[in-house]
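Given next, in structure tokens, is a single chain: the form predicted alone.
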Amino acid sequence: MNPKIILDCDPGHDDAVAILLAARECEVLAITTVSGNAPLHLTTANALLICQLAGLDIPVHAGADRPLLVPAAHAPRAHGATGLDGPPRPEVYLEAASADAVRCIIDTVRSHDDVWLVPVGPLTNIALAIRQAPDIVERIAGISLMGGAVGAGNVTPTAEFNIWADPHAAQIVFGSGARVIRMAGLNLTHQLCVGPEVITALRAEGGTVPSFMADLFDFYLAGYRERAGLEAAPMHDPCAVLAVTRPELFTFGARQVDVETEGGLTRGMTVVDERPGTDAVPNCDVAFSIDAAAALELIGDTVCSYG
């Protein structure tokens, strides 16, 4: 049976990725969009547009256009001024079936059991619907995130860029209490690249879908090209959905893990303990390790599903 989840996300090129693979993989009760990679209304409308290029019969809820304390910020380094340049922008006709993403979290967890929350941008969302409602930390089945690092960071040398933007949520989320919190960080997400074969192996498959996320990954990967020197670009959101419908392709460690909400150099670290035999008590299962060739099979087979 597939696992039900809330894909709570930001898109951005890896959460289109995302929301592909987890409508193949998984139960998808609802999409959730927060305020991350672009503005609110640039978000929602682009879960929107992927759910309308790919058919989709997924219920979209706009949430959080701003973080807990903190000024929101956006990434248009990496995702351009939209959230998904690149590719010509269709007009999308699907509207979000409410503005209220909290409460549809909070409501869909209370009537149904055993709901994985998956959220792959900043985790504003998931920490208003925690603070609202308590109660849906023991009904979940886990979290599954996207974001933090074992090691360096991408928005500062400390800190990833969904933790950085909200780290206050960040925190909540992390002391839940959930039985299961999985942690796909920088440190994982970047052993799962794509490369100029995909692309190649897209654009010959065609298709709508398939065409759309070539020209998405054009523009993604020439970002990293000139950025960092890269040849490939990570896919780091699909990794925290594959965390719960392929478990077997990660290997995860448990580690106590908390945010640093204030430091001046520090803001939104993952302080992930990693000392031997300490009696700290893991709150986290952190993913260390991907069989990426699986993965990145499984993604481009999904991509060319659509086609």
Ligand code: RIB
Contents of the next structure:
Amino acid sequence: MNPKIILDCDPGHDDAVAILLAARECEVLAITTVSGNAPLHLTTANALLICQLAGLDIPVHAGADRPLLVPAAHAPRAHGATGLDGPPRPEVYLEAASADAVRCIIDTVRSHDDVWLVPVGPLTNIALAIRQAPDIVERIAGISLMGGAVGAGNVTPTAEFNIWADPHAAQIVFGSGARVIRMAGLNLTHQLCVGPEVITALRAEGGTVPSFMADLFDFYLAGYRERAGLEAAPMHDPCAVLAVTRPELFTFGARQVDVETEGGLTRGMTVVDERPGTDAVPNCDVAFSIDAAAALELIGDTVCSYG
Ligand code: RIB
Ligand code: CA
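For comparison with the form predicted alone, produce the structure of the form predicted in complex with alpha-D-ribofuranose (RIB).
Zooming out: every chain and molecule, the one shown earlier first.
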């Protein structure tokens, strides 16, 4: 299956892998960028950098430079000041196709059938598109997002970064009524971790993209080692792509998922109703497990395929 998708991202080391994976697994109609791991001008430049490095002819549209209501927040500890710290930064000559990602999302969904929206950053662009053009909700094939968690968060004890960064946008997306919403939360993405052996394999492969990604992974893993004493780092965003292209690698559970927008301790928490026999109405297919070995092999082969 070669699904048509719009990849909405905030590159971001794992977003970079999601771009490379999506370009091989999908028909990527557009990449849209959002403020998240880094400010918008950097996440946009980073998306263009990855497209240029990998020779991808995919239009990149810049989107929201801030969340709907809360102040913009970034993740320099995980991704560095540029959002893609680690490797020497090449000159980026590609330019964004537009500064109106929301218009791109709306027009693309209205002109193509069965488009998947695959957001792997804060959900600001997706929420704005749904608010401006509610008709797109019934047109899309589904939303496959990286965000939230069944259990512990990362940016706070209760919230995952993408949802926490714009909880009001997330509340709109989870409440959109889309026929399919797949959620790859931290409970899932922490099952898919890249370790030093992947970096060794990429360096052995050599070539521009594998070497660049090895440098990215070196930086990304060092951060997890320093902060959490881990010897491997979760590949969050590729999970949202694989949930569309390789659903057989996952197990999902239909759940009601709501988003806390106000709580002092719980802002950005995805509240997943796990009560046995609950009368809740599911709005989301929550991913609970992944065949990590198969997924890692696919990710490694994909990155190496760019030579
Ligand atoms: O919490 C993980 C998410 O936050 C990932 O999408 C990562 O890229 C960051 O945006
Ligand atoms: Ca991301």
